[in-house]
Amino acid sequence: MVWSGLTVGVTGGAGFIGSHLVDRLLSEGASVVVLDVCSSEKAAQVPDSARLVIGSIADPDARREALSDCDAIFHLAAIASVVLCEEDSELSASVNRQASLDLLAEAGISGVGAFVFASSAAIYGEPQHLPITESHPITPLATYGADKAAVDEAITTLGLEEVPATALRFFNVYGPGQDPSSPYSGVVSIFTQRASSGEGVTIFGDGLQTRDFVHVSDVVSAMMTAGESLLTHSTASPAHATPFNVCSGETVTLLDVVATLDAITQQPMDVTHAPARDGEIRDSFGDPSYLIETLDWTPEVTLEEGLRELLDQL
């Protein structure tokens, strides 16, 4: 197994996606080091078999303590709140941009064999064509997307003598462990919680806006697949200095999500419509074919399967 016996660093490893990745890496035989600014509650959720370093990726000492001896690094830590990034652009620039660029440079100096960056579909901005491919113009609408785009560009312009690295552009990730009470949670976790408790939902706009929902297990699979290619082939890997969309390729409206939950629970939810939010992108869905063709990755969890899993765990 590729990961057995390796030391792997996961920034943001106590978070929603990161925790799933940590579990998968441990199951594959890796020694895992988590760097996260997590609360005591989230720290308790990090498996005892992983080493947890509590600290910010913006702290060079914390990065050095956690990641200096790693064979591979998965970089997921970020300020995820778009609103907070807008309100404090200096903080966003410090954490989401500069700390990430510093970490990338340090990974190259220390000889890391694979660096996988959690980029975002937010870097595309308002879609100019659908589905969105990796060649779509990079025109982020807000600070969060702009800072992600800066790191994404730094990775996709790396040379063959630099750290083996890739940028994975996540679309709308959902799955078990996503806190529906968090301001960062997506509509799937919120709608599922409401369906489970018999509550209604509020949809901003007509509900026909489209999104691309991808299950967290498929996201973890994409990260692992990309990391394995980099570890095996170094900068000769087709993943090196290459961006990939991580998405389902399926077009889903918010009303589709409600209808699927209604069908599963046999208890139709009350839907209230509110005015559309200013600046919200109406349609956004991606094309995963480049990742499928290049690294033989396939999204496996359908929306109905993912929603059933979420409901079963509530």
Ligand code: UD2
Contents of the next structure:
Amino acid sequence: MVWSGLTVGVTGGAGFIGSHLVDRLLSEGASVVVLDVCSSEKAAQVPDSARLVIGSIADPDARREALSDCDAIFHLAAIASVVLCEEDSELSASVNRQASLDLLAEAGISGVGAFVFASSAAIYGEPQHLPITESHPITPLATYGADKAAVDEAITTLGLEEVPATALRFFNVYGPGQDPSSPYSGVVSIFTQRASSGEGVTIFGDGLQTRDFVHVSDVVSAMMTAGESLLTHSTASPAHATPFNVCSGETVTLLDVVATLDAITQQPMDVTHAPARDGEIRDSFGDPSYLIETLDWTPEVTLEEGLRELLDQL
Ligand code: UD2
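Show the same protein again, this time as the form predicted in complex with this ligand rather than the form predicted on its own.
Everything in the complex follows now, all chains and molecules, and the chain you saw is the first one.
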């Protein structure tokens, strides 16, 4: 067992994806340290068996307290709202960019055996070809994507003498625990909650925009697999200084999502159309084959299975 007995830091470990990762690491026998700015409500949800340091990744003392003795670090903490990053680009620059770069440098100094960064499909910007492969140009549309891209690039240009690290480019992640009421709620969390309560949904645009929804358990497996490879092979790992798309390869329209929910609940939802969101990307779907072939990862949860699971839990 690669993780048993290791101390593993998870920044953003009280968040949606991070909390699933923490559960998985604990079940694999790791000692987990969570660094998160979380509310007291979120703090209470962090398992007692993990050590929680409440603080920002932009605070060097908090980083030191939480992460200086870690064997591996998963870096998920970020200002996740694209809108907030646009409104406060200084905040995004200090948290999403500079603190992440500082953390990466400190991980190198302290000899961390694996650094896994939560990058984003947002770094690709408007797709120039579909499906999006890792060689797609990095042309982010906004501050959030630009700051993620800066850290992604720092990782993918690391040398063999530096910290073993990888950048995982998440597409549209969904699954249990994603808050439908937050300002950056994913469409799946909103639509499943509405389907469950019998309320209608609003589709921005014609509903034919495409996305690549990847289940959080598959995202966790991708992070674990990449981390294991780095811990085992260090900078000789094929994951080192390499970016990977983390996506399902399943392309769906929003109308497909509604139709699938309708079929599961056997109750058609009321759908209202509103104008498309400004500056939104119409089609975004990725090619997961590089991760599948390089690290033997397989996305296992189909969108229909994932939606059924969510509705069962509501
Ligand atoms: C994703 C990320 C976002 C950022 C962005 C960069 C999520 C949840 N969001 O935004 O953080 O990285 O990519 O490109 O992963 N929609 C509706 N009705 C609703 C809500 C959404 O029609 O009530 C539409 C929305 O206009 C879009 C699609 O659903 O066409 C997906 O929206 P989203 O916010 O879940 O994700 P996305 O891809 O816009």
